[in-house]
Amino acid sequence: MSAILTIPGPTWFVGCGNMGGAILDGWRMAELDLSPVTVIRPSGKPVDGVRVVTSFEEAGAAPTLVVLAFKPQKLGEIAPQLASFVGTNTVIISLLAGVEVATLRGPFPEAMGIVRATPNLPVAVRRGVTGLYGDVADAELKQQIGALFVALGFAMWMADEDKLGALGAVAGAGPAYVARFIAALAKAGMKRGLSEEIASTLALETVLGTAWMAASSGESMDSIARRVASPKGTTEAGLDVLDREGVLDQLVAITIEAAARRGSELAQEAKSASLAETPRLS
């Protein structure tokens, strides 16, 4: 593999929603050359620094890499149109939540490899987490695919799709839950008389600083909490509320379970969907 990380060409992004856009933002921040990338989206909505077309026929040479970046419910509509452009030299990376490799292999039987990726939104600023799983046999190719996501933060290959789903439920959905906590912390500050601007800044910087300290030092969350909380002090009084009967742990566990359950439902919906229909992409 080349010492200089490059995006293989041609690379097609089929769709480019929030996650597809976040990946391109992260690669742009990593100063990767985006010229091999073509985004295919019916709307033709521009993507900064990337060629955009509205149909597969306009995309040009057959792709080496295809990133499926549309809603999973669209698979049955889009896959039949894409299939004729996918050959034995094409690797497919799917961002489709819950859609298993075996389901993707059906409409793309000739693809060199199919990889599921579960990035989270902070890949846009190269601080993301991505889980990878696929049927790629070639070790060098697997390393090259992994390197594209390592450029966006932390990335790892998972042993099976159950573990990939677990990673997605925690890390993929996690930024939304962390955002809710930061907002709740800010609201609590506003109730104590702080302005919205100051309360929001304090909440954000507190979470960012704590995460950065833990990541830098390797210190456990429990150790950090104990260092902040003096015996019978103000922090301990608040922790008594969070720790009472494991309420916080239970709430988070229920939240993650709901995300995981929905992932399983999406997988089943994808299996059940008919891929025989060939409606137009537009």
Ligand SMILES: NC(=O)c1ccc[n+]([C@@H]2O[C@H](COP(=O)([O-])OP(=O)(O)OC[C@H]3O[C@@H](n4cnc5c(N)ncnc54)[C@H](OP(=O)(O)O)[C@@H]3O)[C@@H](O)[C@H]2O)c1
Second form
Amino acid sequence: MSAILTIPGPTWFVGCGNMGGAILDGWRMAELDLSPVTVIRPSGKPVDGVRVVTSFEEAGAAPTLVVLAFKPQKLGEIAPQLASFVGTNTVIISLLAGVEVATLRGPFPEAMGIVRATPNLPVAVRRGVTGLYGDVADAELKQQIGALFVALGFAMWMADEDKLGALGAVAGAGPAYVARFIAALAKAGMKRGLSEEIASTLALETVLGTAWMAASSGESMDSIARRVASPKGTTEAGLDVLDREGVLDQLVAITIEAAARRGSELAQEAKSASLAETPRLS
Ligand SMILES: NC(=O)c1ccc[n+]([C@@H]2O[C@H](COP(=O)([O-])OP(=O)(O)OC[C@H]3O[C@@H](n4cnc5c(N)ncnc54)[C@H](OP(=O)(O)O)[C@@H]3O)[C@@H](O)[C@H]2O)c1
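Got the form predicted on its own; could you also share the form predicted in complex with the ligand?
Time for the whole complex; same chain goes first.
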């Protein structure tokens, strides 16, 4: 890979749904040259400015970088087809939630490096959060891979896969939870007589403004809440409901636990499927 921020060629995106598309949107917004990218997807659905094919055989020269952007359940089906195109010069970046590097090493024993990435959807607008973990030994290569995700927002290498899983549980899934909170705030506004359009705008701008203020000032959430709520005032009455017996904290904690449990199940399914369908190397 080159020292300046370029996408290495050839780069294959195996799958390009919500997350693969979001990464390409972010790179496009960052004005990276997408010409080294080929998307391989069964539907052949077009991707703006990117070559799309429906099989590995049509993809052309063997890839330097492969981004696995399909669902973890598909690993057992796709890995054996992809394996013969992955050589000692290929780096694999896997977006597959919960699927460990050791599992991915099974079908791709020769790959130069295998990196797990847990981006979240706001990478599409370069405000994403991505955790990275892999078995890449070369520091420069690691830096180059990291830079591709720094172009999409905040990105950091994690110490181990448990920490990567923790980051994914909070930030990977987080936009879905935040979206639900914004919708709930809007619904409450509508109950108070606001139109859907106005209530939605107020809810969105309130969350955006609060996050922006905290991000730019470094002020803690506790301090912001205290600054909004005057003693015995209206906000304090509302916070009393959210804080009663830690109800909001508990709700968020069990939400994330449920997602983490499902992540473990998916990882186990992927491990079993990949062991079942990958020919054993003696
Ligand atoms: N969405 C998120 O916020 C998020 C967050 C963190 C991690 N992830 C991870 O990102 C990965 C993709 O998730 P997603 O939400 O983007 O899924 P998605 O929208 O359902 O997209 C799945 C993609 O896989 C492709 N695909 C299916 N079978 C294939 C095959 N045999 N060969 C090649 N491609 C195939 C589909 O192709 P067609 O489009 O042609 O049908 C589609 O582009 C998952 O592993 C997930 O764990 C997602």
